[in-house]
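Only one chain is given next, in structure tokens, and it is the form predicted alone.
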Amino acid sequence: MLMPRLLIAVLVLMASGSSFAQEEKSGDSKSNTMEIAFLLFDNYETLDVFGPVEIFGRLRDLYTLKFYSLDGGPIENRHGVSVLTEKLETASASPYMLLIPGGMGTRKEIDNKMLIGQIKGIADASSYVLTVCTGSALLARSGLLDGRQATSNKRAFSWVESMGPNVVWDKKARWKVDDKYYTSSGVSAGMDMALGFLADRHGIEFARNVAFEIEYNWMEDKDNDSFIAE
């Protein structure tokens, strides 16, 4: 009777070890999520950031969201929304995505050579770069959009256009895609672009399901914005 009991004990231990290994493997998979680096600066536009945050943040098994600024610390916008950020120089050497919002703060940051330099370095190393609203002006200033198609906030289009004279600006698009660069029109268009990005990576039904979960009427046509620059 001793041998069968011993055999049973060994089998139980083996099963437990196998279960533990599966749990460890599952835990490791969570650490393999792709980093989305959100760049913040004073007076960023609220929805430019938190619209995409809501969309990508729901997919915790795929993406990890981090917030950065040039010097780190709390960054506040004109709505009084403050976010604690890490120093931009500490961002991953090659994040999956860099997302640059717009807002009135871009008018000041456009002349911040240190910030533009870091944007260029991180954007160049990222797998994808997304800009919302006038965030495209900051990316254009880096030179990375030269010769590429892009769009921006239609009410600030002339100003943005002047920041990137070598960019092929589209006055009609809701969002544009040129290689790894995604640029969107103003504010809420960032959500449409984020869903468009998910559709490109994971399929249209996947993106539609995310839109349904947040009860959002997704404007799926990237080429036609109801807000058109003159």
Given for the second form:
There are 2 protein chains.
Amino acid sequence: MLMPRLLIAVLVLMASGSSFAQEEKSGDSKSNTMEIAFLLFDNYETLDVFGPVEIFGRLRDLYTLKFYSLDGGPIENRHGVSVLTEKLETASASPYMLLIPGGMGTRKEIDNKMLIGQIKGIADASSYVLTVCTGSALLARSGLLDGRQATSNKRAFSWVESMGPNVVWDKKARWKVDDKYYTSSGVSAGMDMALGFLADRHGIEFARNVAFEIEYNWMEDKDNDSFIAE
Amino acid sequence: MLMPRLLIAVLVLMASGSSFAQEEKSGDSKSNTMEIAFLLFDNYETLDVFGPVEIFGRLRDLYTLKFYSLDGGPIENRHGVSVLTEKLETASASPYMLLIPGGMGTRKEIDNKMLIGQIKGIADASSYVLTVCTGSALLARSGLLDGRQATSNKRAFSWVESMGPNVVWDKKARWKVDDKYYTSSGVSAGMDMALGFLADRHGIEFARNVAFEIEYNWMEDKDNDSFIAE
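Alongside the form predicted alone that was just displayed, please also present the structure of the form predicted in complex with a further copy of the same chain.
Shown next: the complete complex, the earlier chain at its head.
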């Protein structure tokens, strides 16, 4: 299979010039798409990352997905998933979106001054910042959520609150939007928020169509999380 | 951070004997858990894998998750996710479960005789085999679904049907169970099936509790897929 594919690549390259070479170099990404930077760290929560990856990743004409960690290299979590990442400092100076997952790893990273500092810098320069679950605690620690409305996983809420005492925390929301900051409740809520983000940018029908394509039962109401714990 | 962690590991090792060494070697896995083997190939669908990973992965007392591919090494998909895998032939001779995702990559792998042969061998020896989306086409190609009831992604249904002419395909099901074979509809349906599998083994309340923990709106009715295309 390798020879014919190489041959096709070379032929298309000859036909379309050097811009194609750039595309090939960065995999499937296209030079006119917007970068979504996923921040990984040890023991991030699997679905916090890969739910939104499924949703944004299939829109290849719009977005290019990149995976970063503080030091680069493979990042593993409790589920045994080892994902290759690039060094965070190599992220483009102002990505379209920074996405910060939650998970048990946030309990350690909350005291990682180097990571929080880089989150602050990149989040500040991004057009949008999305956090899933306890990822909002890391963003809150950077100070960027101060005075803003946000939410988080309801079963870790008091811990998250204590990490951002100046944030206006909303315990009822499935996800919360305040200017360029989107914060969601736990795990699966990240998919609902990702679809909500698409609805805000491209209209509700566009988002519903993506949900339909992945056969996902989208909880469209961002103001009411049906998973609120006692 | 490395020194204290090493020190703790050595101390615990001294206190608990060699079984701990085995655990450490295989990451967080425990020697008395059952192996779930996820089969990856180029351009598998992200959520087909990581939805079930989120569900089974959090049950660390029950399951150990492993990621395999035909040749081992990093496997990348269209969403830019590069996951490290082990060589499929190193999988335990009879894993508890084999999980086969779908995605555009199945169109190529359906003609990969080496891969189909290994799927046949491992699926035959596994206690359970789960397929998500068009993953059922790969399993059907092995012949193991002949005469059995199965389902698949509704928008790729005729292609999947043609890959397993002797399979009793059900176009209405969200997921289908026939003996040890579980096959699901598209993408998110893999999460519904994974929860259904837990319900079959551990009871409905156990499965509902996992769905609650990840704030997932579980579609419990396996017989009726609400995403049937025209």
